[in-house]
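So this first bit is one chain, no partners, the form predicted alone, shown in structure tokens.
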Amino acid sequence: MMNYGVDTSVSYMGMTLRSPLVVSASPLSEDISNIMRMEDAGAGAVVLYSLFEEQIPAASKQDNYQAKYNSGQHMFSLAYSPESPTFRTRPDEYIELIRTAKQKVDIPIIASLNCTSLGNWINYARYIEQAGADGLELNIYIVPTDINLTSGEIEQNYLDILQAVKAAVKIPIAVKLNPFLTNVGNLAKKLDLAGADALVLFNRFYLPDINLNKLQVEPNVFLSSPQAKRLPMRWIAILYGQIAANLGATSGIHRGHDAVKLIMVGADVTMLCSTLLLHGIKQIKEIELELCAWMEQHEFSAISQFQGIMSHQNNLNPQTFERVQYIQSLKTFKPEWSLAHDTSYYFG
């Protein structure tokens, strides 16, 4: 553990973390050696990559086989189930990763689950709890292609999933939200009242692209930039102090000052993904060095001393998080091409 003369510990999902820097779900956590390096670099916790329901059908067939022919064995023994060509990891391997990680590291291990059927949300949440995970993040991915589906029906799905999982397991539960909602704050309040231990803002959906040579739709991964943090920054600032659930910020956190800004608006933890994919796991240590240096420079000895000081409720000018901010932003923008010719332009 590194010691910079400041207290970086935070509380998240009922757990005390040594740092607000949490590794979010990514392919990096598929390797146990990477998880160990994350702890050594100073991560407060690790969210494992998501287990998707698309990985489960083969497992379900094997479960049926085990139940019929080996009823005395653990039903999650899937050593002979065929591996999906789309996914590198089977559910049994995910469960084993949780068990191994809990043996190898001391920091909390938070699993991530993405299902489409309520039954699998419940069943695999139980498997994850039995494997020893410290918490579970519900990575809810709903793309409403049915134009007859109302916003209320979509949001009710979030509540139904949370309530079902909360009733099935005792480990703390976080819900990862997406920003494409009619009223983020209202759903956040309902999830809070339904027992969510934390809300993670926001899920970044990887949008498809079109391959013009092959004439087909293809998946496309793009990493976040520091500018992406502004969306969770606004909503965390608005939610801070209005709900009891912890607030996790994800997307656009690349350097220490990014983490500082999100903590200042109220985030309990700041989650890292793209910056680690770009610069390596060692970047956790660099971000923590920058965070601690800023705290010492501004004479803050603990995270709690500056958490939420720039939130909506504590800001002397809360309109900066509201509609007027849009107008002010337009007035501050000066295109480089115009400055080279005429600075008396009008932008509207």
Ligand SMILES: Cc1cc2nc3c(=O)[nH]c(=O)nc-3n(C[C@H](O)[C@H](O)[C@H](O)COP(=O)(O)O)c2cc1C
The other form holds:
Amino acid sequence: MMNYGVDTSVSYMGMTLRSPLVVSASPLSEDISNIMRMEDAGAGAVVLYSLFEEQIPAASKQDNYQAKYNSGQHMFSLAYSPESPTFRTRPDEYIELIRTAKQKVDIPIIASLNCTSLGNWINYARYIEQAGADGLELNIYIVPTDINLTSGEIEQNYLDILQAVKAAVKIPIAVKLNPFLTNVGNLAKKLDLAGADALVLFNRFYLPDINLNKLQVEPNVFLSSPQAKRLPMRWIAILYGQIAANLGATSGIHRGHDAVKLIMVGADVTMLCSTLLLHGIKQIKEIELELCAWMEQHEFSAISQFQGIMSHQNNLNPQTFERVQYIQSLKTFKPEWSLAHDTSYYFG
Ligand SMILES: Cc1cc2nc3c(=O)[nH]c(=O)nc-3n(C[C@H](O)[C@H](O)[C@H](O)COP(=O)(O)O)c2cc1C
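The structure above corresponds to the form predicted alone; please provide the structure of the form predicted together with the named molecule.
Below: every chain and molecule of the assembly, starting with the one above.
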């Protein structure tokens, strides 16, 4: 699609999107009018907020094998029990939202699911497909609090979930990864071979704090800053060209230049969340303007012309490159105050 004289269309999960700017899962998509505003503001697609198994009444406990991976989460169980208002959305509301969104907007609607039992991953993937979602993102969020679990066992869990869902539905499937894996690239490769249509890098972990007055653990969300994009930038640069699955970038994409950098390392889509929660949905249009202006300025008429040009694909020795970058960045660092003429504070 031509936008301000440049073609911003991209291919993602087998779909053609008018823009690489995709809205990632957040409470903004709870409201259909917001989804319509996202389309109006130029979003290429919308990933809906996640449906959590805890929102599913009488969720099957029989095959709750994944619970062992989350053992120890009792710390949060009081604040986040299914009875809590946090879990107000019911699955039928979620399914209804998919149906309504499909009637009201033309851009693809990608649902998001987070379950703890294999049975519910499969059941709800089916319901989501039947409701008309164009794709499904698996929000696999495992905090392995059991120190006896090996990295191999944890990774197998990702593969089991993907394989079970892929066998159950025909819609394209994305896996949203977290960065705390021994070798992100190796799991990415295995997920790719297991049929993932896209990998989304990276989910953010919501690290709890302690309320010193109430003597309670307090989960809270803090929004990202643009610096957060460095982590997906590194890993997308490594993965680009090595796997067939599309690469979705999430974390720290606040401005057009952030999106450009992620595309340069190889992202197919760049996802927006914190920036929309901070500045509103209209920010999609601003980011699109900045992206198009940058493309025009650098005489790129299509996204494909600069996608991946800063990836490791053209790098003969990525390992040496990473090491040199690491050493250089440490050795060239200067604290700002030491750059002032008066160094007496520093030395004396
Ligand atoms: C308030 C809030 C709610 C979120 N809800 C979900 C969710 O339901 N499912 C999910 O996969 N990610 C969720 N995320 C993660 C975002 O989709 C996104 O991946 C992450 O915040 C990093 O992007 P950002 O730096 O642009 O915020 C949420 C983030 C925030 C801030």
